[in-house]
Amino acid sequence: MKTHVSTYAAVLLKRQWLSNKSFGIIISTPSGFEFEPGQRIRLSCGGHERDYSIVSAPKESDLNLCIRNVTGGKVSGFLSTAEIGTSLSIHGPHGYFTYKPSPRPAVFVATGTGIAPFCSMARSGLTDFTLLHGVRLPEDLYYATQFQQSARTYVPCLTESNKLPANAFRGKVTEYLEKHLPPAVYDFYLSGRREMIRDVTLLIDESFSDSLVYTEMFY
């Protein structure tokens, strides 16, 4: 586990819109910067700071971030329009939301841009996991191709779409867990909004006792 954190200079290299509300950016990897899949960085720009989980794998040449464009958000708003070549400051890596090998099956549960740390794990070669990604619409299924190739089971959970992609579930991730996940002892990794983490943790306590739970909250 990488625990030493430092401040580094980086440069914005590329920006690509993933949907009408989220975009990905690629920034240069500073010399000497190391991280574990699932960790995050603190990005500073325009006098403001925000934490973002890293999408890319440690072996990749640049750092990839997935960013939700929050209305009124100081950092996301700045990054959504900043010129390519803009200088940035990053601090990190931070966090302990990394994969822990275990004899128990791993179940990853994400909502929205909470998919980012799982993408880093998959790009690093992890394959033996079940992934539920809760979103509103198919356009919000960021990195679906990656997980179709990497996950043992990949289930998009959509709440507002009339047309479902292949193998998708209509409803929330909690509803899928209640109806379709076989009773067993698992290692659950939860990444996303506070409400999802709360609701899934309660469900695990009730229906999947003795399972372990790891969380990464996205605000």
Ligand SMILES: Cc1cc2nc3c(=O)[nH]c(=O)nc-3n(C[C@H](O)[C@H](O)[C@H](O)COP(=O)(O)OP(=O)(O)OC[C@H]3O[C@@H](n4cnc5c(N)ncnc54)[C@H](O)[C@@H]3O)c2cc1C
Given for the second form:
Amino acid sequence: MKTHVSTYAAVLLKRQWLSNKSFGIIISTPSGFEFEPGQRIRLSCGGHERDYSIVSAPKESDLNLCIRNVTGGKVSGFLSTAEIGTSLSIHGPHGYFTYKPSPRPAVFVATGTGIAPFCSMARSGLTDFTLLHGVRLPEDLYYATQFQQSARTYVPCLTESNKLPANAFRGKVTEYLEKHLPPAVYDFYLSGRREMIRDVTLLIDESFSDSLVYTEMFY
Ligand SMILES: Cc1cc2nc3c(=O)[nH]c(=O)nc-3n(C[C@H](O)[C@H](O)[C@H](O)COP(=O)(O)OP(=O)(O)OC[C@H]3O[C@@H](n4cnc5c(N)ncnc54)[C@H](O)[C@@H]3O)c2cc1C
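The form predicted together with the named molecule is what I want next, because the block you gave corresponds to the form predicted alone; please supply it.
And the full complex, kicking off with our chain again.
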């Protein structure tokens, strides 16, 4: 990876709510800032530092992030109401959660805003992957249109919805993997909640042994 890790000044350019609990923000790409799809930035505000995966592709002119508005959250709460034009300090890029080409099929598994790094990979032209996105409700399926067009297979996994979108699965990502992923050796990329990463890793050990597992744990 040839990217240069440093601290940069950026500006909040736009905020758009994606559902009633998550929003996307667009911030200016600082001069000289480069990253690989799947990497993240560390954002500082009010003496707090938090990591956010980059949604946009390196070729895009601005940086997009997808942020869950955590109840009582210091940084997500600040970003949910900060005025457009607010100055931000970012450090990065960080992380090694990048796509590694391999002869094995790639299976991406995300929960909630854990979808962000896969979005950057897809926007960068990656298409040869299966993606499971675990959420509670259809409104939480951020970037669905993008993945319907780019993924080889895109399976929304909904845990709390009676109405299922096309090709969606009712249940957790672990249940889908157990019931529907054909036995084989894969490269798994897991991004999101700690519990999902723990449960899927255990399942991979039992049912898809010899597969590789890359993880990006959000919380
Ligand atoms: C590698 C990495 C990548 C990440 N990428 C993203 C990303 O792309 N998008 C994104 O939204 N977040 C991402 N996160 C999480 C993010 O860094 C913050 O932890 C999150 O925004 C909460 O920070 P806060 O200051 O708002 O809340 P805090 O003030 O830190 O926490 C407030 C309260 O909420 C609880 N809490 C903290 N986080 C969560 C959560 N996610 N869900 C439920 N409760 C929580 C805390 O335990 C605490 O009680 C990433 C984290 C890591 C480590």
